[in-house]
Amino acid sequence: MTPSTTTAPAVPASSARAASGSQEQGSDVGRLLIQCADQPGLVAAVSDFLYRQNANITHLDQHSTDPQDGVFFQRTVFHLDGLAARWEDLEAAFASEVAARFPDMRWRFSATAKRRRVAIMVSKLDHCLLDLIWRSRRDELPIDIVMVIGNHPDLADTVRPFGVPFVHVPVTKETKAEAEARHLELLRGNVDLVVLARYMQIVSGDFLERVGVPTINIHHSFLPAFIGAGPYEKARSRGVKLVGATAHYVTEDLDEGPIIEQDVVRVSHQDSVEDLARRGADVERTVLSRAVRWHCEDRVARHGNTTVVFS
């Protein structure tokens, strides 16, 4: 089977993902994600299984890191009548009939109709936060924002009119452990994803291990350039011609986690620091929303410190 990751050159990748995502809706539509050592017969095994279940494959993406001794990734979207009542039987059948033949296979089924529960952590900047709320309310993102946690109270009045709970948890060097304990109390078992929307605090490895769900961060540049305070002042002082943003999974290595999405805009010597910050904020919004959407649509497969992002 020919993989469907190729799109017409005239269609930007983000537009292609938006178009295909709009077709992956409905209670009878599911996704199957697999990852294992590449070997002959994987695509055939998955396709034959879904055929025998009377499922219709509507979209399929696949990628191998190397034709010999590589790692294989596949994302399959399918339609199956009565799917909502068949999840347990489907998973049990796949485990015994397919996964058992490929012992190292990691796999999971996912319901396209299920919206992800998301918590957003913020400090004082609101542009990424408000963009996510707006896109969620317009159903441009398959998420329900269940809470916003801020280490400052500044955005409480901004958030509450949207009916989203805002929780203020102050963080200082002396109280960091207590603050993260409170974060875990709020988050564990209640969310599927944590988003750091310009949250100006470093989260610990212990928090990442115990929270139990992925965490996505937005960074104001192509990493690792201009890390720290005053990034746009630093950028202007170096005469940059591009400003950009990077969305990545958070790991213990701070801003070195697997990258999900990046983008840039051109700037010039005529742009002030304020111009750079404004244009940079626009890029941060779009890059973060794409990363959140692609994660929640099961388009991102992690492989070591990199990612495979399917269209």
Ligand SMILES: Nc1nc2c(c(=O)[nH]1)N[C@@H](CN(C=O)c1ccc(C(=O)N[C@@H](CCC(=O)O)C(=O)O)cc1)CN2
The other form holds:
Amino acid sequence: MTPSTTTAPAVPASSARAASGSQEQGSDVGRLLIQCADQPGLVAAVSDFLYRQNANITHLDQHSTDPQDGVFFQRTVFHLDGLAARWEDLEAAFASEVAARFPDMRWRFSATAKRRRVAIMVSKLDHCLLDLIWRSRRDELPIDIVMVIGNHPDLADTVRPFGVPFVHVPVTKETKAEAEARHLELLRGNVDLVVLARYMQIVSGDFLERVGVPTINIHHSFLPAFIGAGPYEKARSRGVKLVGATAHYVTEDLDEGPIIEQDVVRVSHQDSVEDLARRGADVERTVLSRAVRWHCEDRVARHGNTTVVFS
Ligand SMILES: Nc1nc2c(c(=O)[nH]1)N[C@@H](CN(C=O)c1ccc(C(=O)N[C@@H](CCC(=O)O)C(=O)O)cc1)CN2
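If the structure you just shared is the form predicted on its own, then what does the corresponding form predicted together with the named molecule look like?
Next comes the full complex, and the chain you just saw is listed first.
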């Protein structure tokens, strides 16, 4: 969960398409994520607050990292008539009636009907990009892809038929700072999430801090194995019997960020590097789309360099 004391959720326009997901649809359905030092009374405090607001809790999941002095995480889904017009009052009431009693509490409300605005950054490979576009168009992902940024022009023709703007921002070692300045010009204030879909450039810590929203990357190995470039080549040399993919939040440390989702597929001595990449590509697409969906459904809370993922 992005650390914050309060973030005013964008109130979904009545015309907002219902986000994907089973029972979590509708403009009167909201989510509340909280994270704080574990102690007795937290579940009661949140449940009692929502009850007094005439909300009906339809799903609640919690996790404590340690029975003694751990950290408490909770994801609550609730139905509240007229919620679309009540966000500000709800937040103000929660801040004064609940959060004020637990000073270290980080919390945020979000509207299930509000689709997240996503920018995708790519290089030359299209499989993860196309998968996200297809799933977004089919409402399998609660996202609107507002732009694609490529450090190569190769995928401009790929996205054009879908009406998604493509911006070519070339990157070289010498022009990296200027390229990132252009990225920030395009992204800041315009998106809720950045996805690196096989974007093969290392982004700076300055970019990650200034872009102001989470960035998710799909790495084409089962981390922590084979960090960095060329993981399929490294896997072939190592003679692995599984290849995999890892979706993680991006940090300054390459491929070391909090893991959101992973999966693997069996391979054998008969597979070439090209075979590994082909088999791995299906895993990359599946893992990335799961991670994007879970993030956008507020199922993922960050805890140091790990995550809590509510099912
Ligand atoms: N700060 C971060 N940036 C990026 C991360 C990350 O975790 N933290 N993940 C990578 C994606 N990636 C593997 O998944 C990866 C991309 C690029 C490289 C790399 O060595 N790139 C070279 C140049 C490559 C080129 O010229 O095309 C480099 O940038 O020096 C390794 C791993 C995305 N960015």
